[in-house]
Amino acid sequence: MSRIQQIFKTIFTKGGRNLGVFLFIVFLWILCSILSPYFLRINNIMLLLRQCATILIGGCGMTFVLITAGTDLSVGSIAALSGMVMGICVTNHGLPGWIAIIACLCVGLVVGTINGILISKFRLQPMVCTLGTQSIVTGLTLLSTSGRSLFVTNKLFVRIGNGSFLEFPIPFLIAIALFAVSYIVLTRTTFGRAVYSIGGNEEATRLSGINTIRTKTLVYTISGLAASVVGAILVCTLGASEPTVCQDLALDSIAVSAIGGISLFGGVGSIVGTLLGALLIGTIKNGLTMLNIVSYYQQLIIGTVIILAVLMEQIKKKK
């Protein structure tokens, strides 16, 4: 088999449901294509793509944890703050924009990371614990302002979060750069195969010599840093800090990882899953903002999905 032929599986039969999930989406794009003859315009096109950027950065963070069969509920409030922290930094203290996105990646990583011993060493029920921290999160966004957003004028600002590089939006090939790593991260490294193997068997992994909780606590890490650069793009995209913006970071990450065929109970699925389901997501909000459709569906959709992927994962395992 040639490698061609290799990478053509690996893309589309790895999960056993990325085929069907990419068929969908090209099926969404001739219907919405149909309905409105605006959604393959160029520009449309590029906004589309400026949307799944950050679905797609929520989801690979997102996935590293499902594998090991937990969830972080706290995704969204660590990218509202740490684009609070980023607005703070140039509005407030006129520090250079490169400083304000190193303080912004540096709060994802510091609460990914209190998340992650609280859960591998402390062995929090990850659920309750994430919660806490968003809840935790939250209050510090709200008091760091007073619950008042921050216009921010910054050059390298308004150059990532609007610019573009061979025509396309610089957004996305962040998010595309941060995917190709956690490809590679899961399918090429020892890390990578330490974090199916928690997935599969926390306890066997941990009898193996693998340290289960250095492992663990990097995973979340590696989620509170993700949702960092979602925050740090919103503020480039908006020209503002927003202390509520990110409220549904959580429910895409997870929806676009479970669609993806990421199982929520931990050890299967592949990050490819996780490009296609925010491909997904992305078509369908914009489809239903092209054809005038309320945003309130996008909520009853999204939650719908994530439920019949929670069945499905169940029918399998009975089977």
The other form holds:
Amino acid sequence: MSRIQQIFKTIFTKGGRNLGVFLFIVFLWILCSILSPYFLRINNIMLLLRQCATILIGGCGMTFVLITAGTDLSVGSIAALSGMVMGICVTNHGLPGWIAIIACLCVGLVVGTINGILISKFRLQPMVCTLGTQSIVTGLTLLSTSGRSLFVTNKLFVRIGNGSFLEFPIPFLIAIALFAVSYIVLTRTTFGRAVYSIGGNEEATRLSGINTIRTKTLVYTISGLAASVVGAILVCTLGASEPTVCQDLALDSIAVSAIGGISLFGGVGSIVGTLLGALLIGTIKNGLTMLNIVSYYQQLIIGTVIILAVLMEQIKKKK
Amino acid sequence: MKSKKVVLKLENIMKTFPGVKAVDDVSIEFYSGEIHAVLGHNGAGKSTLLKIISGAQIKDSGNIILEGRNIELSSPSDGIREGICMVYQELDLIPDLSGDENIFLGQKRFLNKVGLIDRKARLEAGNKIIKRLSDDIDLTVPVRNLSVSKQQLIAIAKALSHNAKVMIFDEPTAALTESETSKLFDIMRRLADEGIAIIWITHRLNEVFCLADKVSLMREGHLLSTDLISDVEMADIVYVMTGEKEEEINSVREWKPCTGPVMLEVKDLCLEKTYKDISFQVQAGEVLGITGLLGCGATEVAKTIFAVLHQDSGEIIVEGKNTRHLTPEKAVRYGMAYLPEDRKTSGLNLISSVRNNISLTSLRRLSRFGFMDFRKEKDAVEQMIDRLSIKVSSPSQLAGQLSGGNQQKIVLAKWLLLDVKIFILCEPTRGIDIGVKREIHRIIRTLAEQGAAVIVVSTEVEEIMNVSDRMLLLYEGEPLQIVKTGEKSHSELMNIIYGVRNE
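Having seen the form predicted alone, the form predicted together with the partner chain:
Let's see the whole complex now, leading with the same chain.
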């Protein structure tokens, strides 16, 4: 019993903020299941988790960046280029699926690291820098196929995209695994300590003998990698590489982190909040679809939730 | 002299922070025309009390009565509206705006017919106010081009433009030279004579006896006493604040030759427009003090050794190894520790816990394969908190909630935990009260006795005399001489530092 309490305690630290988001999710689930008899069916729940997967992965990567008081607006374009590279490998060159996946991840690795070096070593302002790379990477994506989509047929991809394990969709399991790794890295490793410390006071961290340039570079590498994973998952689920896919990834990732209480000023916040934020956004999107509400309302409602979440944080701080 | 009346009266003010009663049932009266010094330990609650008066902090209970009216302040702008203005230690001017723009910042005055700002009228009004303080300040240039003391006068003018009834000075002389200090004192006296109640926080006791009319002592959130300055003795104040007599504080040790190996050698170090031809050695087991007037380049030399700045020419040799293209990270690997002059901007992560701050330098030692060993960390941190008697409610308390002295101890603890051999300490006791100051001096001496090589940079000559075995004196970036402890008296040292040449 006390062990369970302990677990709950760790989940709901940070002044009950995560508890608030959690209770709101529970409330939405109850509301949706009353309004729609299909909401709580296992099929729909699995669909909901599948919808959460990409946004959770993006959110995890973004959380690292936000904690160092940075931002990464290029993740959407990285996801698109990664997916496109994966498609080209398989469709145009007939390479095996696993090689395509490695190539796909390399895209995020490289672009993320370039972002990181520009921001840490050459001290570019993160928002402007990643805005620039976002445009470049989008351009590269469009150039690679002259703006066309690419159909991708590969058994491995289908198994990842549409398969499940113990009923759980594979993309969701990948997301949860990445979340767990991120959680451990941020809370239990020296690297995680350095990430938080840079967000709190970069100069003091540097003067304490921490290699802040390396740490900050790695943070953007992680964010780029996460974006590539998102790109790969989308190719697997859609069976196609789309050059214009997931343009909203950057803003969605920032949104779930912000809802989860990650401070955009850096240094503060738990990645558990990001998980809850992703679940909340996923629930809202799924719920609105189940209730047959026109999808235009989604944007409206999600925006309102983001503002309310941040507003509540500020009001609490004032007290 | 005009008859003095109560301007500001505090009744039973209480303020609690997590774990501490910062201000505990304080009642005090401030009279117009009086300079009222508030003294106390860091963490005695004087800063908090004055923040409550100025509106920067909100009291938990009690009354603030201004000219017989009960007022409620919830922000500094409320305070300013009531005529309670604070001149902060770190001046809150906007460096790129001109003097008159700063003085009237946020005031909707001097508008012409179309609602735009009438620059000429504003400058005139600004000049009128500044003339009350000084004759030689150009209000048209950006304030970043003015000296600290002139900036301070602009901050005072800003307060005057709000028709201040109460002015609070927080360590106003910390960054001033002696002549600037005496000018400021004239101004403070004149303002008092104009009927303003002046509240003055300082750590410099001798200044208090030059200027103050009344003195209040605080300790651990309580107001201990309020007396006319003529009724108290300096030694009594030190005794009440710290429980220690003054003679002990100024004791100077005898010089003993040091036999340890040379840990750090600096050869012909130059940095343009900052310092030149700096050469010295530091042995294991000794403390080398570097001092001079503000702007003498001492801090910059220290920064260069820790690779925060980079020299134009010259060598830094650590244990016989010539170091090149150093970064702070490499400097730490060479066994150096650096305590920056400003702990808030470059020493501490204020929004993180005491524990995380202390262990930051030693993450490698407190982890295995990159994973933190939390038990080892907890033991190490608790040991440090004990060893330096840092007052915290728990290791997870945020560093930003602590008093200046305890914050400084945390920065020291960071490096003690790493077990380094060369310490470079810049202004180790700036803004810290006498009690903690003595503790830190004792720690510095212990470090040397245990075989570390220590460099202490301070503009406070008494401090340098207290802790150093040898002292390097700088004047405007040039080395004057290296003096052994006990060789020269305080006044002789002051003469050298001020560039007075004795034949």
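Numbering follows the first chain given and starts at 1. Owing to the predicted nature of the structure, the values given are computational and were not obtained by experimental measurement. Between two forms, the rigid core is the largest collection of C-alphas that superpose within 1.5 Å.
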*Do you see a C-alpha shift of 2 Å or more at residue 301 between the two forms, with the core held fixed?*
yes
